Structure formats: C-alpha cells, structure tokens
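One chain is shown next in structure tokens, namely the form predicted on its own.
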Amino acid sequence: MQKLGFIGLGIMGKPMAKNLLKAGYELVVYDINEAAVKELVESGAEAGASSKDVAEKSEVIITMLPNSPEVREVVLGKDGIIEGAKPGTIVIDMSSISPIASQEIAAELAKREVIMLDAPVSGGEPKAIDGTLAIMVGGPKDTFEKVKEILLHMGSSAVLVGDIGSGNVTKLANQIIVALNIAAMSEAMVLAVKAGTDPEKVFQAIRGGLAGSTVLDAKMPMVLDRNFKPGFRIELHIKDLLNALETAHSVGVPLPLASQVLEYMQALKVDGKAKDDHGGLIQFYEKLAKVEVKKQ
C-alpha cells in the first residue's frame, strides 16, 4: 500500500485520518495541534515534524485545512509541501477553498512536477466518522484514477467533476442548497411553533414528501433537541458563502438567496454563536419571532 501523508487533523480532518488507518494504509500526520497528532499517534500513524517532513515521506498527501491562506501557508510556505515533495508526488487538497486559490496553488506545485487535486467534502463530521462523505473532485482523470480507492475509504462517493478548481466550484454549490435548505427549514419550522403546531409532528408529517431532504432529516433532529454542538460550524459556513459570492461575482453571477442567508449568519457570529453548527441558524428566526423550537 501506499504511504500517506494527512495534514490538518481538525473536526473532519481526524476520523477521516482515522479511516485511512482503519484501512491498513501507513499514515505520516502532522497539526500544529500536538494533542490531535498523538491521538492519531495512538491509533498507528507515524507523526511528522512539519509539512515538508510528511511530504518527504509520503507519495499521496492529503490536507484538510480552514480556508485558502492556510492551505497556501502549508503547501508553498516555509517548511511546506512544495519543500519536500518529490516529482510525482500527488496532493490532495480536501479542503473547502476558493476554487482560484486551488488553480494558483496547483500550477505552483506542476512547477515541481506535483500533480494536485482539489477534492473538497460534504456530509460534516457524521459522515467523516464513518466514511460516507460525498467526495467532489477537480483535476486530472489518470491522477483521479490512482487515487480513487484512497478516496473511498474516507467517502461513500468520490465524483471526478472537471479540471482543478472544479471540486470546489461544486462544494461552493453544494454550500449554498446546504444554508438555503436549512434556512427555509428554520423559516418553517418557526412559523409552526409561532401558529401553535408541534414542530416535532411537522417534521415527520413533511420529510416524506417533497419538502424532505437530507438536511432536514440530520439538522431538525437537533433543533429539536437544542444541540448545536457543531458537526459544521457557522463559521465555516460563513467562509464557504463568502467564498461563492467571490467566485459568482468574478464570473458575472448574482446570489440573491445566498448573500441573504450570509448575513444571518454573520449576525449569528456577532451574537456569540460563531461556533454553534450551521443548524442553528434557525436561532435567528427564534429571535425575530421571540419563539422557540424544541419538542414539546
């Protein structure tokens, strides 16, 4: 098998590591967070001294990393990827990034002949535990191919969607029905309890028609329970509609419904709630209505 490397071992970035393990892959990590290093540590993997030390021992590197200057500073900066990488090394980027950034990024490593892929996830920390997320994949097809199997052992779909970018134009896609899906689940679902109806009756009454979803199968649950202990924080949320707004604007689209429900977040995070999950969005509704959706 061959040996990896896993560089951000954050809310995703851990069991998804732990999955790899799990497989019988031999895994170099590294984090600035010692503690997630020698949890993985504990489970067999062999911890790294920096990024470029974990690229010097590993043929396919996978970083999970917050947002587009991070994954730049671990890639290209000092002490990075780019430093340790041997020609026909393949890294990839299984953060949720600006799909320019990933562009950039990679045209960096082909310089080095270091093949990139941008593969960025859905599912939160639920399906990253036990390895069913949706993988969305930009690069090349025989680069795909190599590392599809790897993939597979972290997703229960890896999807080759385009060329470089193309996973994180499709993550930023996936983001938006995500915040408009729960947004309208929070409109409704406040509305309910405002009219006087059991929310928890609503929800088994809809999810089986068309107005069911995935999202509002895994987030009205805990609405109901008042758990926004986070699976995917607002935060991140925050960072993956900023980065759509930046990509739509530079190619002439207007997000109308996605700039909206931005802005709830935002007051969200100034509300103190920045690291609550994304299903409590519907904490603005409650707020405005002066009501509250909990079982009954």
Given for the second form:
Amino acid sequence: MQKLGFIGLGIMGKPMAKNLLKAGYELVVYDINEAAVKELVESGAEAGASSKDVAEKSEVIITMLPNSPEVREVVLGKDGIIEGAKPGTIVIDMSSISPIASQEIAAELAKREVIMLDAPVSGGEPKAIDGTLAIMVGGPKDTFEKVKEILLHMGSSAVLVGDIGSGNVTKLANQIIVALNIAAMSEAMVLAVKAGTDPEKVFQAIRGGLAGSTVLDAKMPMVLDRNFKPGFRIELHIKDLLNALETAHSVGVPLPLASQVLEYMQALKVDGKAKDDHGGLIQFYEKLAKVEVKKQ
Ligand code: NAD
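Hand over the structure of the form predicted in complex with nicotinamide-adenine-dinucleotide (NAD); the form predicted on its own is what we had up.
Now the full complex is given, and it begins with the chain already shown.
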C-alpha cells in the first residue's frame, strides 16, 4: 500500500482522509487549522509539520483546499509540496479550482518529475462521509490507474475524463447544473407557497416525475426545515461560477443563466449569508416574493 499524504482537512477533506485511514493506509496530514489535524491524529494519522514535510513522507499526496490560490500556495509556495516531493511522487488535487490553474501547477511540478492529477468531486459532505463521492479526473492514464484504488475508497466512481484540467472542466459543468437546479427549485417552490399550496406536498407530488432530481431530494428537506447549515457554502459556489465564467470566456462561450444565478448568490453574500448552504439560495427568491418556504 502506498504511503499517503493529505492536506486540507475541512468539511470534505476530514471525512475523505478518515475513509483512507479506515481502508488501512498510512496517512500523514497537514492543515493550517490545528484542531482539524488533532482530530485526524486521534483517528490514527501522523501530523505533518508543513506541506513540504507531508511531501517528504509520502508517495501520493492528496490536496482538498478551497480554491486556486490556496492550491498554488500549498503546492508551489514556501514550505510547499514541491520542496519536499521526490521525482515520481503523485499529487492528486481534489479541490474544485480553475482548470487553467490546474494546468499551470501541473506544468511546474512536471519540471521536478512530479505528476499531478486534477480530481474534483461531487456529492457534498454526506457522500464524503459515506465514501460515495463522484470523482472526475484529468491527467495521464497510467498515473490514474496507479491511484484508482485510492480514489475508490473515497468515491463510488472515478472517471478519467481526459488530460490535466479535464477534471475541473467537468466539475464546472457539474456546478452550473447544480446551481441552476437549485435556482429552478427555489423559483418553483416560492410560487407554490404564495399560490397557497403546502410545499412539502408539492415536493412529494413531483419528486418521482420529470422534475425530480438529486438536487431536489437533497435540498428540499433542508429548505422545509429552514436548515441552511453548510454542506456546501454559497461563497464556494460563487467561486465555482466565477471559475466557470473565466473558463467559458477563455474558450468563447457565453453563460447567460449561470451568470444570473452568480449575481443572486452575490446578493445573498452582501446580505451576510455567504456561509449558508447553497440551498439557502431560495432566500433570494423569498425576499422578492415576500414569502417563506417551510413546513406547515
Ligand atoms: P473547507 O473550507 O471546509 O476546507 C478547506 C480546508 O483547507 C480548511 O480546513 C482550511 O484550513 C484548509 N486550508 C486552507 N488553506 C490552507 C493552507 N495554505 N495550508 C493548509 N491547509 C489549508 O472547504 P470544503 O467544503 O472542504 O471544500 C474543499 C474543496 O472541495 C473546495 O474546492 C470545494 O469547492 C470543494 N467541494 C466542496 C463540497 C462541499 O459540499 N463542501 C462538495 C464538492 C466539492
């Protein structure tokens, strides 16, 4: 079994790292949040002193960080992975970042014969805990084959989509679909309530039909309970939609609906709701219509 490093022990990284420990891997971990490191050490991991230290002690290093600047810092910065990794080391960045950044970071690592895959995930915290994430991967096929087993301890599927950057292009497509689904759900349910129906009954009536979706099943119960504890924070979805717009514009694609929903999320951020779950997008629509969607 390869010796693994794991950097970034947040909402997603913590349960993913715990699943690797459960599978029997030796794991060295690092996060700037000492409490998160302590929790993993109590579960059987070794604490690394820095990203460089983790790299020195690992054959495969997984990163699960917020966005491109943090991944750049952890991989290429001072005391970063690049300073500690031996030639042949594999870096799997599972954060959702710009595909352009993935390609640039991989090119720097390649100069030291360190190989990178971009392997973002979908499924959120519940699937990270269950080890049933959907993992979308970009990079060389032989490297993917070497680490596929590791990935399948964190996810129920790991699909190699193409070259480095392809994982994050796929994730951006995923995030556009999720954002627009939440917006559609919100618009519809605000109408249902203001027109005098019980939103829980509307949800039960439509979830088995064509409007049914994983998003509806995951987010509608949270909305009915007025539970906007993240999960996936609105500020992270803003980051993904900004990365989607940057990528789309660089290849000549307009994103008319995604850019609208981005601004709705931005309005909620200004309203102090950046750390709400993205299901909290419904609050934007509720304010427009002056109603609340909740259990009756
Ligand atoms: P999070 O903010 O909870 O976790 C990020 C972790 O990175 C934190 O523990 C933070 O302390 C650590 N970190 C930041 N900078 C660091 C540095 N320089 N060195 C070491 N550690 C550092 O975020 P999350 O919700 O776990 O999301 C992580 C990534 O996964 C994001 O790209 C997000 O878009 C993506 N994602 C999240 C979800 C979800 O539902 N939360 C679902 C799919 C994908």
